[in-house]
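One chain follows as structure tokens, the form predicted alone.
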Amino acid sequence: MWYLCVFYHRLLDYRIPEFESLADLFGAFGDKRSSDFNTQDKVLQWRLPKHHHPDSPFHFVHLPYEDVARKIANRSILVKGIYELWGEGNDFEELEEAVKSYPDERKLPYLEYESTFKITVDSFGKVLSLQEQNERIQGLSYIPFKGRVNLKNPDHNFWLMETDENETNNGLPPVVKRRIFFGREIGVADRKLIPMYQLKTRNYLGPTAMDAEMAFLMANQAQAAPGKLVYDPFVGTGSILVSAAHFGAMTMGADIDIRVVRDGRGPDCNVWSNFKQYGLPMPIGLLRADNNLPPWRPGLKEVFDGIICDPPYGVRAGGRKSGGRKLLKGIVSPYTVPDDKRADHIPSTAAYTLVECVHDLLDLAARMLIMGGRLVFFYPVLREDGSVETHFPEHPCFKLVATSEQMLSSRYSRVLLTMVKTSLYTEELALAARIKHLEFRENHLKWLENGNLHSSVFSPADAESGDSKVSKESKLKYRGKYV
């Protein structure tokens, strides 16, 4: 059945990938256990209302069951609501005709005497006064409501939504003609999560703590749910795992800095206290571990349902790996830490490039994710003259199912990559992955030229080009699109 989906006007590139991940989680594509992950094309049917731009918050989506639509809406971060559409039109006369022609067998069960209802008037692109809202509600008198009005806890919620005839440049997607929708609410999002988990109230924070809204989006992309085990190999202060734990997943994390995972800022200000602050289940383990030298015993495979992380790519924080510069160059030999110094010993580390980090992350995920498990991580993108670097990392064990870009400056953005494991890890595929890695490394070095992402991001604009506005104007920037 077709439903009207209304999105929040935020993070536009993330809306449909999050929706489709949740649709897959809640069974919109059938039984995942019997799916062929290599051949099944898991794509929902979408279409736009008349005269609407693709960046419009209004979309039509086809879903198999109302229960799936309700579960998606109630969990999503970017879906404002999903509705059974009773009618639409360019004006109220056209809307009335559409509502009257909607099948009675679908309308009458929600208009009975014993039921209660509420009508909410909403608009996009303009603000309606209370008087205008009341006039629009009174104009729906042709709908034979028999029940009582209950504004606090109604049995059924109905929505009258309209768009403005937006021809001016007011920061919203262009709408050629006005469009009005009326429908029954199936489910709405719980945006209370965002202020509840906002970072400014978080007990323990680090310089790279993930924003709460983005952390919940990542958890939805990874399909975190009760009974699933989610791992973050760059856990830091645990922001991503907090969102996964909120959705009921078991969590586990690792970080190369033992001071972060063990000490924090004291017994009441550490990673564990962040989970205690929200009454969430504690992680089953926090490890001091190096992504370059994973601690798992040989032969251990397919443990995690999801891996979610924000790898260190050298902008806000640089990556580190075990060994130290002298040890890696062979100047000194490997050493054993004396027993009396182990309690306070901090192992030496060396620089860890983005290319190495991504290769190790994909190898770890290929080994440790179950079939159908999801790897969700951010990857940096540089823009030159408005173009976008698209040399994303690849692995023969994975299928890239979603890319969502977040623009951070005129030159730099990051893309959230969502990959699904489609093949069992074998030595043959590991060899193929190493070959892919060499191709990726070559493209990456060409892209950075000087090999330093930080200097590439923050280097001054080319004064000789005389076209400093090209990259800034390369994309339409609607209000709230890239925040």
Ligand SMILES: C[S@@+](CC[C@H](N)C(=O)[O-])C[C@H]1O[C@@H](n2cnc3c(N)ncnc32)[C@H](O)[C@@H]1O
Contents of the next structure:
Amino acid sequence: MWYLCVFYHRLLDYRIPEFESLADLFGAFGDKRSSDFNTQDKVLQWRLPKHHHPDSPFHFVHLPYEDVARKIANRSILVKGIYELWGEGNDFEELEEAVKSYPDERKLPYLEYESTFKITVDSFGKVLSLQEQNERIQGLSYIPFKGRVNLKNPDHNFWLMETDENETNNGLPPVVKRRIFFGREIGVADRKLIPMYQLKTRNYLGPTAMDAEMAFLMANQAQAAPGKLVYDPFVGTGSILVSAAHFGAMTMGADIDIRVVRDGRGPDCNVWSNFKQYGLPMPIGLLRADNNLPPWRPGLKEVFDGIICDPPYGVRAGGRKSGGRKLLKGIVSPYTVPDDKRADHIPSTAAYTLVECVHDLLDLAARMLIMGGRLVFFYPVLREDGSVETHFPEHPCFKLVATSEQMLSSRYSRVLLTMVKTSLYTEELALAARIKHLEFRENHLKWLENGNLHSSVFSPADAESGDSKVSKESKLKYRGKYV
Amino acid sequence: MRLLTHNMLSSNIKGVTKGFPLKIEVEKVVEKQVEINHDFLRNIFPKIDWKAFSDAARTMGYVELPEQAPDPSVLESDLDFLTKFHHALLELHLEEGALVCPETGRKFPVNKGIPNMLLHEDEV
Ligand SMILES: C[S@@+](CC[C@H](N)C(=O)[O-])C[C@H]1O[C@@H](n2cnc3c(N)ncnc32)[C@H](O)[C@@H]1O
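Structure of the form predicted together with the ligand (previous: the form predicted alone):
The next block holds the full complex; its first chain is the one shown before.
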């Protein structure tokens, strides 16, 4: 059946991937266990309302049954609500005609005597006064409501929603024409999560902690859920794992920086306390390890259901790996640490380049994810001539299922990549990946040379100030992927 | 550090061929309650190296686990086993101590529950 899906007008590129990840999680594509990882494309059918731009908050989506729609809406971060559409039109006459011709057997069960209901009027792009709202509700008298109104806790919620045709800068795509929708609510989102988990009130914070909304989106892309184990190899302050734990997953994390992962800012301000703050189960394990030389035992594979991370790109939040720079180049021979100094010795590290870091991540994920498991991570891109280069890292074990861009400035974006493991990890595939990696490295020497680029993409100041600036400006003119 | 983590780790010092299982040096063990999730236990059971796991549990002072890996059917029927497996896997913590490389004797310290697996520059 087709449903009306209304999105928040935010993170436009993330909306449909989040929806489809959740649809898959909640069984819209059939039983998980029997599905063929390789062939099945887990994409839904989408339609736009008449005259609407793809960036419009209004979409129609085809789902197998109502229960899936409700579960998606309740868990999603970017879905405002999902509705059974009873009618739509360019004006109220057209709407009336449409609602009247919608089949009675779909309508009458929700209009009965014993039931309670509420009608909400919502408008996009302009504000309606209380009086205007009441007039619109009166105008629906052609619908035979027999139940009682209950504004607090009704059995059925109905929505009258309209978009305005005005051409002014209302934050919506300019091509939107006036359109009116009337429908029955199937499920709405719980945005309370976002203020509840906002970083401002987070106990232990680092300069690159992931903001709550994005962390939840990442956990949804990874399909975090009870009974699953989710790993973050660059765990930092744990902000991504917090969102996975909120959705019931067990979590595990590693970081090369012992101060960050073990010490924090004291006994009540560290990675553990970030979970305690929200009453979430603690991570199953936290360790200090270098993702370039992961300490997993040989033969261990397919233990994680999801790997989610924000890898260390750039200079400020840049990656380090074991072994000094000169040492790795073979210029100096290893410094033998004297026995009496071993315990307190701080090993020297070398810079960890973007391409190498991504290669290690893909190799780790190929080995350690279960079949059908998901790898979700950020990748920086340079925007050239207003468009994004579309060359993303590849691995023979993975299928790229979503790319969601967030523009951080006119030149830089970060793209959230979602990959599904579709092939078993074998020695041959690992070798093929190594060769691909070398080719990729050739093509991306410019990334290697220019460390500052990554730091501008990922410097937290950029991301944060960008965020608040953008949300103000977006009210003034249409900003597409900036929002 | 829970025993699940211990079961996944090995010494990856350059040249070491048998870095697993790491011996546990116990200074302080604490117990932390974790809500039991049967699906999780069933998923993780086949990934566990049982000998290393039951030996590690004994080192930590927990002797209720069978020495031989039980048949996976116990996961469906035996609640008592699930409870013990859960306890040893997720509720026993090595808070302070070390993990010792079986080949070289190199100690990886465990501090505030966090194993430090980073290698020195002459070990990579
Ligand atoms: C962008 S931050 C991620 C922050 C994290 N999402 C949080 O919530 O705080 C990258 C992290 O990777 C760590 N890191 C850098 N190089 C690493 C390596 N080779 N192996 C493991 N972690 C590394 C850094 O210490 C840093 O904490």
